[in-house]
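One chain comes next, on its own, written out as structure tokens in the form predicted alone.
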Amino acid sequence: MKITKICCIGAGYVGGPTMAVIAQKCPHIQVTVVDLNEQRIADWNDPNPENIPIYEPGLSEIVAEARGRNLFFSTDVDKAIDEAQMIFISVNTPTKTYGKGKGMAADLKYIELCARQIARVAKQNKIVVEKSTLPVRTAEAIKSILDNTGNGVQFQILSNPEFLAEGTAVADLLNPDRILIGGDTTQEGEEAINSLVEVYSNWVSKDRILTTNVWSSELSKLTANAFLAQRISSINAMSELCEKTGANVNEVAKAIGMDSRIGPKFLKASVGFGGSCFQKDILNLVYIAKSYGLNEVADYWEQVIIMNDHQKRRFSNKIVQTLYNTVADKKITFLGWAFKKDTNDTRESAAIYVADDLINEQAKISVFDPKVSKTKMLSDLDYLETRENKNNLDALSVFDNAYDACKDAHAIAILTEWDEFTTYDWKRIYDSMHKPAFIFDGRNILNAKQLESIGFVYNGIGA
């Protein structure tokens, strides 16, 4: 079949993206996104690209070029599904929080309502795309859907996991590792997949697009983010013991880096990985494994949250107890609250645990990052629920700059490895802050020498 219209359903971090890049790439396919968050849509719709609601490097650029050409973002699901011959699903898979599995396994529930909804509206035959993460046999539960309680169309569904990671989500799509197509093996699916390769083929080259049955497309997903999440781990876990033996981290790190069977990638210490993928990946490769019986294998890769948690832990930790095991009432900087750099996504940032705990202390958090708004960031903290009389609004500030932010502060704590925090006046920031003062550097980022020659005492990880 060859594609002329495409719909997605879900404008978030993967489907917006995605799909802008596919309309740049591909101007004689029609590519329509739609969500049933009015106010999303009516964000990509902007007609400043600036104030699309995803921050991502090129990403402005490329929805201003093909917005309106054969890009189109709508509230009207219905239509789209109609017109579509391909639909992509990329809406959100939370982690449970009720009943069974709660947790661990993945909440299908949206997705469940995309495949109800496609069945209903659809009139003619429909390849469906997953593009959201899933756990595997996924595809089988939506296939049952479509193929019962639809109207007597015929469905392919492919499994076309997104590898991207955010901050580079649009050099990864421009030039992707790889592209992953799971469908049946059937003639019909061998068809449908080959209908997907055809649309990527118009920038990718053929060598980089790799098929493979459905179950193996799903599971590679959650396999590739629970090996990168556990180097992390990994790294974090040998944080510690340099930091009670004497050696440094990234001394280790750059020696074992060189190793060409190990490589440099995701060996860099922090306080920890936040985002929206691993845990939730991790988690839910645990709750299959545990459904299967396989406890050694789920332990295993538990081992990695654990470990993810006790280095937010720990970061808190230390600071109380440098601060003369006790925070209460004094000012603490925080600069960065997105998950990591060049991205304006928070979820499972390191930042929010840490206040959380900080705030349980009776600090008070100031906070600058160059994207991310304090209503999220009060959102941010109002989801974890871990205290009973609330108090974010009295406890955390938000300011416009660093330098605001820094004043009058007791300690500053790098959360977010943005590139402008190396390029500050660090001896402006040093005089307009109590002495003693001190930096937290849960990124690494930051010249301990020069900080330490201002006068400031600096806090590392695993230095």
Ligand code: UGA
The other form holds:
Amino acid sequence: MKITKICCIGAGYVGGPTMAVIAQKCPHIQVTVVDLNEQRIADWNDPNPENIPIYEPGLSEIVAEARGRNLFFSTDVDKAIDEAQMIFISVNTPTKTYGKGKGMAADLKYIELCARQIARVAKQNKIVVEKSTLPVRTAEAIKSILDNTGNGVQFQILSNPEFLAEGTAVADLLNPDRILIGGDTTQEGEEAINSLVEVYSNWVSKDRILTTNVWSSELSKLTANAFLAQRISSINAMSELCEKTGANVNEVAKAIGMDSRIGPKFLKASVGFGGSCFQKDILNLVYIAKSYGLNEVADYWEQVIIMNDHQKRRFSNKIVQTLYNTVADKKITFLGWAFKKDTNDTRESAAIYVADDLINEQAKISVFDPKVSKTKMLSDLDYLETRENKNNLDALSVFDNAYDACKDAHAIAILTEWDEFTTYDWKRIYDSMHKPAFIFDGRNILNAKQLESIGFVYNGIGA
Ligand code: NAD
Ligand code: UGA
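Can you swap the form predicted alone for the form predicted in complex with the ligand?
Below is the entire complex, every chain and molecule, led by the chain shown above.
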């Protein structure tokens, strides 16, 4: 089938950028992105493309080019489903917070709602594409819902997981390492796979488009995230050993990364990985393994999360210990709140957990992040189940520049690796702080020697 109309359910960090790039690269395809969240759709339709709800380098330019031409954002989900030949499901699949599998399994209620809505609305045959990250064998459940509508409409389910990373979403989408498409091995299944291959072929070379069965595709996504997160926990485990032995984790990472079998990427020691997916997807993998009775497999992967939690806690403990075992009423400035640079996303950011620990020690936290609002930071803290009290408004002050945020601070903690932090006038910041002035570089981005020569007491990760 030659695809000319696509609908995407979910206008979030995946649906928005992915569809914007498809629309830009395929002007002959009409792409409609729908969401239940009216504010989000209104923001995507904001006349000024700089105000779209997701900050990603290069995204507003693509939206400006395609929006109104062949890219549309709407809350009319039924209409978009009805008109499209191909429907992407890009809704959120968070960790369950209730019932069976609470805290581990993926919550598939939004996926099921989409499947039921498609089943109710569709009058012609459709290809349904799983873009969200899903437990292996979810396509079976979606198919069962779709096949029991009784109205004779035929559905093909494809799995097409997304591998983009936030902050580099546009570059990743324009030049992906691979596109993965899983489908049925029947003739209809292969035709559906080919339709989606044709869409991507508009800008991705065919040798980078990999086709598999549905289950391999679903499981490959969880596996990729587990392997990536595992590398971070591995280097973070070494960072603690480095601190005890006089080794330097940056030097160790460079030395091992030059082995072509290991490779240099994803070896940056940090205050711990954040983001909406690594933890959720590994917990989901652990849950799936346990549900098949594979306890050793489950325990193996769970250790990646245990190590990451330890790294975040270790960072806040280090701040307290270094500040003479008390941070009560001390001003500690966080530079960065987002879970990584070049995004306004804060989901599962290490900053939230470090702030929680320090607020429980009665510290006063000041924050500057170039892209995150105070409302977002407060709601991140309110949302934490572990918060012992809800004095967040007293404990958190937010500034619109780093110099004001750092004034009169006892310590600075770098939580996000925003490039601009490396360009500051650190002497000016030092002069405005309490002495001794401490820096805890949770991202190892600053120049330790230079800061020490100014007078700072510098603490990096793993050095
Ligand atoms: P998100 O929360 O940013 O966006 C999901 C959107 O879906 C929300 O705007 C929500 O309102 C909407 N939605 C939920 N149910 C709906 C329904 N029934 N009808 C219409 N809209 C509905 O989530 P995200 O970060 O875009 O992630 C989506 C999926 O993609 C997840 O499964 C995630 O694991 C996966 N993923 C995310 C990333 C990433 O970088 N964020 C990368 C790869 C894969
Ligand atoms: C990650 C994967 O990289 C994507 O391929 C995947 O599509 C996505 O998850 C998803 O499924 O959601 P993302 O979480 O957006 O992307 O960003 P990453 O660049 O992977 O960073 C995740 C976290 O790990 C960040 O907090 C980052 O600071 C941290 N990190 C990353 C390190 O601490 N060290 C590193 O060497 C690399």
